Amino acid sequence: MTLQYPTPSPGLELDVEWHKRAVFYEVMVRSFADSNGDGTGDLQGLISKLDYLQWLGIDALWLPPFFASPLRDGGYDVADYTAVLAEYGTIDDFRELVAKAHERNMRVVIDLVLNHTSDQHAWFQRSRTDPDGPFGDFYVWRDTDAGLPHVRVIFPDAEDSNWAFDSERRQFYFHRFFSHQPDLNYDNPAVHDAIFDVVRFWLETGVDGFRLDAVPYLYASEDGNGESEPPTHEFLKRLRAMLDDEYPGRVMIAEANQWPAETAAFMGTADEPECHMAFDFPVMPRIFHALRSQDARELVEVLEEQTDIPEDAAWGVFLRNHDELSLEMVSEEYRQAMYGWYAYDPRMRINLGIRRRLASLLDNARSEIELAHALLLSLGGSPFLYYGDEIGMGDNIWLDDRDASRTPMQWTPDRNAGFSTADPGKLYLPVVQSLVFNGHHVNVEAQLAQSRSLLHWVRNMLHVRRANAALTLGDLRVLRTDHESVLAFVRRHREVRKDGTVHEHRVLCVFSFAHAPVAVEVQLPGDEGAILHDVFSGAAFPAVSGAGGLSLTLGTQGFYWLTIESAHHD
């Protein structure tokens, strides 16, 4: 018999697509805040921050992983699925953290790490020393290394096989990551059972829905390239049916690195639902590569190409986030014309990919972080913000591997930036120190008495577009222009009001790309003579003319979003 639990999450009411409004903010726990004094941050830390975090717009809380881990690879090497890390905190400070977002209305979404555990984990230690027991197939084991020939190593930087040799049960098993990283065999039924209940374990603490990192490569066959095949569809779809049928408002989130229609796959059908939400992995590389090369139009192919998923799904639309900026899903000349730009120095690239943050990337220039943002905020889906990208924080790329983008949050203008009352040496990684990026200047406080500031810049654009239903939940049609360095594009979104009429909300979003100013004609066809308002200010601009074009004229690098109000659309 199925148990029913009728409320979506402790403290909430019950809303199925509270996902396609969010703003979600992905906060590392131990980079965050340090409530003990021990260099590392807290469960108890991030509490202490909520009410910052409902300040700024923030909606929903994303936490990498934060289980008990050998952290050889930041926490995505699990050692125990339902155990908190001790130098994080505990279970029931977990619970009172939920409990707390609750309070101020965020959501919280945890990491699951589906495709692997750490090599310390139980499962693997019992798989290798009892081949004959509950968890010796548990793992994918071989007696040689020569199986899943057409699997590509993922991260060819550090791994030259997805096959290493135990010591133990004498025999290969099958990695898809770093080698202390051995997969699970998802063609045992036993391992679907135990994942079922670590996602019980963790919604019955209260989580509103769970990140699957690494989603497309839970099953791989011998002619297949182990990414995206039929029975990793298959066993989201019975994933998803649990959550809907026990867990009502609840979501899953894919981590899918695919081209567009590969990803939307993963959000199946209106029949057969999977994830509610996907991350837009091709439109990321694409906004840093305009802004360097002045050009939009690859922006635009991939904006344009259509992609159908459920009514009840959403993308997730992201600038940075704790991994590299990925550069999978372009051409060898595309990735080196971004490390021309971005990475100039070796350090600075890790795997297929650049390790840097926003404003590090941008060369801390306003103007181009004020344009990414606002194309951000307006592009369709629910939008993901990286803890410190709010005041422009740097990176320190003489860490080593991801660390370089996973420094403590910049408090204060204080010691170890606020973030820790530790001696400086004890911290987990060392405060950017750098002349730019320094927590002396580069911190919340500062930003917060400065009325200008980034900050304050953000949060203002988070607050506008939570009060537009058309930047929310409106669907995104790219408009023609006359210049291949300007993006346009309308969301439009339709309300049925009580008395049953239907009043369409309509932005028109404009960006440049230029390195100069520019004059361009935007054609909204079926929009002649519509008036346009800027959404910020409410200044009226020239209507569309006659025949349909929109003469506008942007600052270097600048944008706008524009209501559109015509006789044909009330």
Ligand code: GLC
The other form holds:
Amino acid sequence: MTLQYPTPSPGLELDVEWHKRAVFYEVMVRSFADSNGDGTGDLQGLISKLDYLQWLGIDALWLPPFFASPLRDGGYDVADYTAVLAEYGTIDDFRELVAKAHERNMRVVIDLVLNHTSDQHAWFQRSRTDPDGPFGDFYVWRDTDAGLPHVRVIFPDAEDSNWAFDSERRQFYFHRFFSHQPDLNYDNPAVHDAIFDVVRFWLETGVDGFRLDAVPYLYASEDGNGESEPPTHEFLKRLRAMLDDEYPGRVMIAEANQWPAETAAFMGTADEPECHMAFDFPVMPRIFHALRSQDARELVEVLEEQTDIPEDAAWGVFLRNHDELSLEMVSEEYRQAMYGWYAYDPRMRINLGIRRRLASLLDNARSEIELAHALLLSLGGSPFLYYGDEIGMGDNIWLDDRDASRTPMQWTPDRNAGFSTADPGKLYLPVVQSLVFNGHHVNVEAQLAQSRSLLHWVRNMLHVRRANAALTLGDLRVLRTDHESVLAFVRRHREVRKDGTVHEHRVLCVFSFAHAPVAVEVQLPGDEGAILHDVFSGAAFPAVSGAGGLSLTLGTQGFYWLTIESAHHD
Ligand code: GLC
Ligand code: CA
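Structure of the form predicted in complex with the named molecule, please, following the form predicted on its own?
Every component of the complex follows; first up is the chain already shown.
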């Protein structure tokens, strides 16, 4: 096959490290901007907002599925992997999006739903009607619903079994998620070939990578729990090898909501790499827990465990996304505490999680939203923002399922918050109209007009982060403090310049989760006498003491980013 776009991605220079420096922005095509007034966002609408995203400081977009779909799971029910949903536009619109993003040095990552298809997909239709045909074994069929007994139900609010009966084939098929999403049968090599074809199809359009949806679930064995089983990792190694050979610089990002060690395993090892990135599901809920418990110790623990990933891999850190805030991988006690703080109304819960947006979870408290972002933007790895969180958009818990936080982007105080010119009743979902978060006052235009708005603050943070290699590429070392509400770590990057000299960049990051001011001593052994400056203003701070201690005071939910210069140069 001749490659229409030889490496690197069209319009970009080859860069195999871009994902380690990038700020990602998750944007659902349906929710962002409606170019033709039919009430649904579309690719041309998104293209029209690229200037905004560039201004904000976004390096890469992540687009959830925009493929042909009955939309019974926000598009994660794919009916045709290589067709764009007609309401969103055409494949040419998509190519235009990629080209225009690349012109702005912005990359485009798309979702790849590997585990399952919609029951409307032609593969499934042929599988159910022609068991002996070429698609007969594309799905997991059994005569009874007793198989794979140790596999959990992921959407317990909607499903009580992982098996559904098909009246046509008169057999049961296996489904991890909704019953209209049959799981593909990865024991069948023809499924691998079909998926590799899909991957190549999109790489040829110039995309810079894939978020691999629900990736731990590809294989399930009779005795196993069907999560992160060895053949799933084998498959990912082969997919990675194909990318490295044919499309270097394109990345795979794992959505693996697993316990910490299993999540890290999706990045593989230096010798046997898998994904370039994995979402940091272990850290995410612990940030929200710390914000309310005022106790940073669990966060300290999980960050200390997190060191062993290959050199070219990076965590994808995030606060919120298009799904519920998942509490699947925390203890029951932890989960109950989180529900108590953040989901006091039962409508806020779904499955094992909380279906709310960032600003409403944090009760629209600016100091908390800032603290959460400061942490997000300085943790090891690359941050993922969720559209609308940069202006503190709210949610609508009266909508079903996770639609609560998938409402139209709020651009202006005008009709439909500037998202669409359609009759308001025609919108795919209504604009948020709540007292606190309604589009009349929470919108991009109003925040652009106000220099101290959250939007300007977030943008400033992104630009400051970008200018500090320690905050993007640096490693992370957690420091001891004498206050349980305080998290402190150092990010350090050794830059090797062209003349061979090594320059070390270091930033000390300190966060207080306490709901009142605190005084704290941070231990910086080896840094006696080091000089500190505020990253934002350049203002000098007291030096580290001769004993390696640093006394700081922090206001309620305050934080510092301070550059460190050693007193002794070696
Ligand atoms: C992933 C997606 C979620 C979807 C599920 C099933 O978890 O993030 O939105 O419902 O997969 O495809
Ligand atoms: Ca439209």
